[in-house]
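What follows is a single chain, given as structure tokens, in the form predicted on its own.
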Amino acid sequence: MNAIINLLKSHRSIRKFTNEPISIEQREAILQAAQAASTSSNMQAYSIIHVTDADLKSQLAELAGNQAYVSECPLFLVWCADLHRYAEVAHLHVDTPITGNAENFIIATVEAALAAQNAAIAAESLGLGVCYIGGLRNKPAEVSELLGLPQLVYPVFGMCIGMPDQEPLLRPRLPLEAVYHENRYAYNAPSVDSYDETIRDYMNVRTDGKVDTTWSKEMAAKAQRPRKHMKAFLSSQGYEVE
């Protein structure tokens, strides 16, 4: 098709990377790029935190289910979901109340996540590599205390980026026709009950045969670890979750 959409296509999420350093023309790019991503009204309610100290790297990928390639990655960026900036700038000019409620959260959260997706892109095309870091949001609270986050904001998640050291297999995505609906929705049974023989045949190869899983027996396993802890934690920073 294109460059663009190719390498949009062979995203793959690297948990592995040498010793190569990313340098600040590289990483200016990246964040230059995360910049560029939308914005609803301009608001641009999002913050990105570079962690560079190794103490504070390693007690990040321990709260994060102790995923190593946190403390081990050249770059690892936290992406917040920030309204405490659009507070302080709104407060010089009006005394109406800036609140978390669900439009502003919704707001922050999306713009972090269309900022990072940019930030990948633009690594992927320098020949880095990505791992999104969901786990920080396992222990919310001790990351915020640690990166010293005030009221209304957020770890959305963390990003790691470096020069890939593997080389995994490009996981399967479902079929075209179970996301994609015209006019209406309508659940596509058969397209799922095909995804899961195709992950089912995917990680018997990257597992050697030691795992027999499929797509929607890994879901099933997930539906049975939700973070309940996360409405209390979003309430405990301003945002009404309620």
Contents of the next structure:
Protein chains: 2
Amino acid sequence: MNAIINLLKSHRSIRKFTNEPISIEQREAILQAAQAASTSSNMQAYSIIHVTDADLKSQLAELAGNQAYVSECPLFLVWCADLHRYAEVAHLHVDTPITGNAENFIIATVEAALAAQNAAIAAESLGLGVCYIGGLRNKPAEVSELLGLPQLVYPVFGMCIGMPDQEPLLRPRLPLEAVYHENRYAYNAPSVDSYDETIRDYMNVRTDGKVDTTWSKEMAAKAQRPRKHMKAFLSSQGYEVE
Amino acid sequence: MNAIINLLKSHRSIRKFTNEPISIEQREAILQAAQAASTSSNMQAYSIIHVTDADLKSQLAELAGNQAYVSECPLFLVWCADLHRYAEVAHLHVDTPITGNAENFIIATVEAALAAQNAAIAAESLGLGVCYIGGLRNKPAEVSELLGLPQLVYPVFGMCIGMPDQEPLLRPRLPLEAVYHENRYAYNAPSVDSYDETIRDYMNVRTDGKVDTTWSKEMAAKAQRPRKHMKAFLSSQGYEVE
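Form predicted on its own done; form predicted together with another copy of the chain now:
Expanding to the full complex; the earlier chain stays at the top.
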């Protein structure tokens, strides 16, 4: 429909990057785009940590589950939900305790996500590729320690950015009718069933016939490896989710 | 730096719309862009509810705190975190209980946000304006009841989309150095102090001199009106955040 929508629709995660560095101008454009995202009551309840130190990148790559591209990518950003700043500035005027209650947790998590997605799109508009790194939540306490995160700040995910050195297939999404509802929520089983075959075909092509799976099988496998530690970790950072 | 980054940087929330309808083609482009956003292990753990019913829109507008633009906008979408579909498909293969534990809560909330932000950008690329409606979390149980949300689904926020009938000022953001850190988190008090004056000037212009406030004063005011009900509500939807 237009070039921007085409860009959005052609997203795929990039996990292999050339050595081409990202210029300061590119980085600043990406960060300015991030800051322009919507924010609840202008709270701006997120922080971005740019990891430039090679040792630190290696440690984070390992903590994320030995994802080498975390250390290899030219620009690695950690997107944090951040209520610390909000608490600092509110306390200039009032004593009201600021807690990571469920509502504040949602706000800060969403704000990190909205800013990050703007950054991802800005990067892609510059011909760069990106990959979200949820794997930082494998070892969130260790990550927080390494990055010096204070109370009320937690790492939601990382993001690798760099010039793509691969051209992955576009991963097909669920049919729209599976995620779209009119006026009332209505679970659409047939749309999900048909997607199982879509993913079987996709994985077959992607792995040269080596992997025979479906979407529901992948989801079942995922259900058996939950990150059960997150509740205790979040509590340790001041988020009252337990 | 390019047209896309310029679009991202020129975002402002739109709360007044013309009557111009949104075509089916526009809506589909917006929804396809949403679906193309990154998703953790391809979970696609969100749902979009398009509210077309006028009565329902009015009720939601009232529940959101009498925000008339919710009922007046030509396209109102509710973005839900959705683990129901994930549970349904995983249970085709395994009995593992799927819970809204902290990790799954983060995934589903982030996925709704990433998809929504893509939709927002797609809409803006079509010359439309958008406004996130966090106010749905004022009365989340009532909203969930009206929309028929099952367990493991919760409304993260709404979104108004339509042709802008206003040209609001661009709201200045924090200086980059307030939200940006290199390698380690470091709270930057001076950058926040300077922003207080930026917001004073902005509010002065925006309100024709009627409002004298600063960012920290706004944050202090916000701290005194928490949405304390969210924890209990989320628990009632199957999210184990208490």
